[in-house]
Structures are given as C-alpha cells and as structure tokens.
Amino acid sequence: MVDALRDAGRVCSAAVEEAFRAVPRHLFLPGLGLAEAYADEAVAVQFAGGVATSSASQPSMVAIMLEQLDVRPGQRVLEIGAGTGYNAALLARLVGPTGAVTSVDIDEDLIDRAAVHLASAGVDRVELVAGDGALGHAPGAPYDRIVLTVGSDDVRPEWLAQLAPGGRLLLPLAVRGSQLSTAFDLGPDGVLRSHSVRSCAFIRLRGAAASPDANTCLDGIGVALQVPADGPQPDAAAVAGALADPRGHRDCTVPLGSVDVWDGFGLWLALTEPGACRLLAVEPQTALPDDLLPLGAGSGTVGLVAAPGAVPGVAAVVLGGDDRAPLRVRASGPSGDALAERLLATLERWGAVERPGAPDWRFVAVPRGIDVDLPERAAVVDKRHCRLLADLPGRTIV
C-alpha cells in the first residue's frame, strides 16, 4: 500500500512514509480481511438509517492531508472526528514522544472503539475525548495543527481561538458545492491563508456545526437541485418544468472529463457565475425525457439555472459513460438556449487560463468581526463564521 502511495505522489515526505509503514492499518479495521483492510478505498464503519456516518478514510486522501498537514515533531496536533483512529495514530507517530494528539468525536462509540484499536497497536500517546468537535477541545490548546477528517461548511471560532499563532488548520470545507481540503494558516492579524488546496469527499460534520441539506428535490422527476447557500434560490417547480422542456444540445468546445465537471469546470462554474447549480439524480431512473443523467442514481452534473423571476431556463452538461466522448451541453425551458451560450462561455473562459482546478485556486478566510485590507479577488462567499475570498495567483478571472 505504501509503495504505491508513494509511486503516486500520494506520500511525499521521508516522515509520512515512515508513520505508514509503522502503523499496521489492519488492526484498526478488524473484520476485514488484509486486502480489504490496505485497498485505496474508504470503509464505512458505522451507519444510521442506512446513511454511513462515519468511515476510514481512503488510504490516499489520508496521506494527502498529512502531506498538506505537515507534522512537525514536538507539536500539539488537535483531530475532529476519531473514527477508527488510524489517523491518529499516524499523527502520533509524527509527532513523536515530546508533541501530543487530541482526537475528538461527537459518537462516544466511537471513541470507545478507537481506545482498543490504539492499543492493540501499541499507541499511547493519543487523549481520545468524547464530545462535539465544532466546540474543539479548549483544556489542550493551542494547538500547533488542527485537522478535520469531516467536512465543514464553514470555519469556525472555537477553532481559531485554539490555534497557535502561526498554526495551521486543515478542514474539507464546502465551497458552492465542492468540498475542498484546505490547509489555513493563521496570519498575525487573525486572518487565514491557504497553503494548499485538494479536492476531497468527507462524511459531513454533525452536532452543532451541522449543515443542513443544500439538495431541493424536484418533486415527479427523480432529481435534486444543488445551489450555493449564500446566492438567489430559484424556484423548485420552475427549475422541474424546464428540465422536462429540453431544447437542444450543443457542443463543448473546450476538452471537459467527467472529473474537470465537478471540481474543474464546476468550481470555476460555482465561484464566477451567478445562478450556478448542480443536478443530482436520486432515482435509479430520472423522468428526464432525455439523457441529461444516464448513469442512474447517484450521477450529477453542473450547470446554469435563471435566476428566481426571470424566464425559466435551465443549461447543463449533459454527461456520458465515456470520458474519451466530447461533452454538450443541454439547453431546457424557454430562456435555456441564452443560458447554454453563457454556459459555453464560461467554458471557453475557463479553457483560457488554462483548466484550473481545485489545487490551483488559493482562499482567505476573513473572521467575521475582523476588518483588514485585502486585495479585491474575483469571488467571495459568504458564511456565517468567516468572508470565503478566492482567487487564481497569476490568472486573470473574468
């Protein structure tokens, strides 16, 4: 598992090789067979109504933010969501004798469970705390690093009232649709700066920094609507007759894969145009009179829907099975042909500062409360916690 991490470029640093080899993944999966227990994949290990709540997370994204983590040894380390424990039981290992690691979960079985996995792998040196990780844990701070292996919608101040100056807090945080690993440091005027950025896929907080669900279902086609939180919210009824009104598709002039939909072409979608949206099927069949979504429930795509009022429209990329295919985009509902032309330029813009993606995009995140001058950047997303400003180093967002 660790050479091909390594032959990947997952694992970069002597350090992060180091913890992997010496923690054995298996004993905190028990149950599962060795081939199991060391695939590149994610395990559930709890679920509620048939919804995982909690999972190992996938070997790879594990030695991702741990790369962008950056472990010192000495360091006090502060973990939201314990899960099976692996994860600190690597940052133990990173931190060495002198440093200390917190680890947080809101699900007490949880806590209890990653006890006896640590110490079947002989770790000792990890405080496991039962309690709701929005809130951290104020009896360790500061902390040197804090890291979320859930995802946030937003940056919380406990957080930041826990981090040593010049720390650094690394979260999957919710930007219009994507979630991103962030790596944050903390500015000496309170203001966060990200040093890097990946693209991720966590299980979301719970308790108190729980975000509500952005889908809104169409109600009679088996799809849902996605629209950022902090933007116009269109009507449902509208968006669901214009989806069953197609008029025609054209095709994307720009190279688009199914992944440069979702954190390529979609993250710029999201943070440069207004009445952008994500269309997610939740039946195993739509009752699309088309193709839009073709591969069943769970399938999704990105697009532009007309804003709350205006003529109904809605312009979306229509997705296939085949990633070597040429993508179109589909135009529905009376104003659909115009929103499909500004779709496609959208596209063309995006093509011509060269495709960025999610680690191509740098963020600050201004505290609420905190007034700082900043240079203008081309989009801003605001949350309740903190001002999201993003923008492209060296790119000109149009």
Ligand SMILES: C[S@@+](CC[C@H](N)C(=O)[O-])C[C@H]1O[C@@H](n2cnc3c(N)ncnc32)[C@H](O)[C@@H]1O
The other form holds:
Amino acid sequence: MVDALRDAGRVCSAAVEEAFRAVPRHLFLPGLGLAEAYADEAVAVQFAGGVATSSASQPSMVAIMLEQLDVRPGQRVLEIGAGTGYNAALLARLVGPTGAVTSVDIDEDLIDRAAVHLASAGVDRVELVAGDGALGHAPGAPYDRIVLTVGSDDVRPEWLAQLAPGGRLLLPLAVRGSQLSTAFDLGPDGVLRSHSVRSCAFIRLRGAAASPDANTCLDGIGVALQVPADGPQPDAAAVAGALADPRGHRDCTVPLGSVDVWDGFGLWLALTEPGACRLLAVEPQTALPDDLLPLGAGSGTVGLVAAPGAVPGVAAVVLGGDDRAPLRVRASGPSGDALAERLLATLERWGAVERPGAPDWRFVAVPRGIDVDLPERAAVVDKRHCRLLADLPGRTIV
Ligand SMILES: C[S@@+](CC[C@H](N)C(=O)[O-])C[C@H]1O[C@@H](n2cnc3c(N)ncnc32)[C@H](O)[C@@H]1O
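Alternate state requested, the form predicted in complex with the ligand (shown: the form predicted alone):
Up next: the whole complex, starting with the chain shown before.
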C-alpha cells in the first residue's frame, strides 16, 4: 500500500512514508481481511439510516492531508474526527515522543473502539476525547496543527482561538458545492491564508456545526437542486417546471471530461456565476427524460439556473454516455437557451484561464469581527463565521 501511495505521488515526504510503514492499518479495521485493509479504499465502520457516519478514510486522502498538514516532531496536534484512530496513530508517529496528539470524536462508542485499536498497535501517546469537535478541545490548546477529518461548512472561531500563532488549520471545507481539503496558515493579523487546496469527499460534521441539508428536492422528477447557501434561492417549482420543458442540446466548445466537471469547471462556475447550481438524481427518475442525468440515481451535474422571479430556465452539462464525444449542455425552460449560452461562455472563460482545478485556487478566510484591508478577489463566499476570498494566483480573470 505504501509503495503504491509513494509511486502515485500521494506520499511525498520521508516522514509521512515512515509513519505509514510503521502503523499497521489492519489493526484499526479488525474483522477485515488484509487485502481489504490495505486496499486504497475508504472503509465505512458505522452507519445511521443506511448512511455512513464514520469511516477509515481512503489511504490516498489520508496521505494527501498529512502532506498538507506538514507535522513536525514535537508539535501539538488536535484531530477532529478520531474514527478508527488510524490517522491519530500516524499523527502520533509524526510528532514523535516530544509531541502530543489529541483526537476528538462525537461518538463515545467510536472513541472506545479507537482506544482498543491504538492499544493493539502499541500507540499510547494519543489522548482520545468524546465530544463535539465544533468546540475544539480547549484544555489542550494552543495547538500547532488542527486537522478535521470530517467535512465542515465553516471555519469555527473555537478552532482559531485554539490555534497557536503561525499554526496550520487543515479542514475539508465546503465551498459552493465542492468540498476542498484546505490547509490554512494563521497570520499575525488573525487572517487565514491557504497554503494548499485539494479535492476531497468527507462525511460531514454532526453536532453543533452540522449544516442543514443543502439539497431541495424537486417534486415529481427525482432530482434535487443545490444552490450556494450565500446566493439567491430559486423557486423549486419554477426549476422543476423548467426541467420538464427541454429546449435542445448544444455541444461544449471546450473539451470537458467528466473528471473536470466537479472541482474543475464546477468550482469555477460556482465561484464566478451567481446562478450556479448542482442537480442530483436522487431516486429512479420517472418523469424526467434521461437526457439530463443519464447515469441515473446517485449521479449529478452542474449548471446554471434562472434567478428567483426571472423567466424560468436551467442549463446543465449532460454527463455520461460516450466519453469520447464532447459533453453537451441541455437547455430547459423559456430562458434555457440564454442560460445555455451563458454556461458555454463561462466554460470558454475557464478554458481561457487554463482550466483551473481545486489545487490552483487560493483562499483567504477572514474571521467575522476582523477588519483588514485586502485587495479585491476573484470571488467572495460569505459564511456565518468567516468571509472567504478566492483567487487564482498568476491568472487574469476576465
Ligand atoms: C471520516 S471519519 C474520520 C476518520 C478517522 N480520522 C480515521 O482515521 O479513522 C469522520 C469522523 O468524524 C466524526 N465526527 C462527526 N461529527 C463530529 C463532531 N462534531 N465532532 C467530532 N467528531 C465528529 C465521525 O463520528 C467520524 O468518526
């Protein structure tokens, strides 16, 4: 597993490689065969209502995040999302005997199991805490590193208050429909500046920092609509009506593979266009023709939706089918053609700035209450506890 992670460029540093080689993953997944324990797959370990609420994250993602975190010997680290305890064991190895690792999970039962796993691996330097990680863990502060291995919608003030000056906060942060593993460094002005950004897909926080479901189910068509929480909220009935009124397809003028869609073009669209939306097939589609979401239940796509009160319409990229053929845009509803034009123009602009993906973006998170004069940015995302400023260094956005 470690050879493969190194060959794939997921493990880069000698310290992370050594930690991976020293911590046996199978001890954190008792009952699983060795082949499964060392496959590059996430393993769900707890469910509620058929949905995974805890998992051992995919080793590739664990490695990417440990490289982003850049843990040094002797540091104090807080992990939020102890899960199986595997990542905590890797962190303990990285900080060494002079450092300290505290790992919090909201489920007492998971904490008890993580304690057994850590003991079986001979790791005795992790402090496990059952509690809501939204609050961090003040008794152990300040921390040089705080890492969430669970998705968050926001940057909580508690985490910032517990971060040492110059410390690093790494979290899977929701950014207009994308989830981005973002490593922020805390500046002397109290502002966080991203050091590196990667795509990810984590289970989301429960407890005080849980976010409401971002999806609006569109009646009768088995599709959920997702629009950024900080933008206008379109009328669901108008969107459903528009989707049931197809106005033809257009070919994408810029090559767009299905892998580019979410955190490549989709992120660009969400950050630069106010009407950006995501459409998700939530159940077997009965009323909707399969020329919108041909891959069926569980699939999704990105698009543009008319503003509330405007002439209804939707334009969406159609994913699936023949991968060699250019992707198409489906226009729907009375303003669908105009939106399709706009979507294609946005795609051209994305092509013109060399098709940026998640790692190309830089974010500045300004906590509420901090007044700093920062240059204008490409995009601004307003969250409850911070204002996120997004930029593409070295590229001119027109
Ligand atoms: C992807 S798993 C973490 C994997 C873990 N780091 C490992 O190595 O196995 C996400 C974890 O976050 C926990 N979690 C969810 N909400 C939480 C909260 N508010 N505070 C602390 N932990 C939380 C879940 O119970 C789950 O165990």
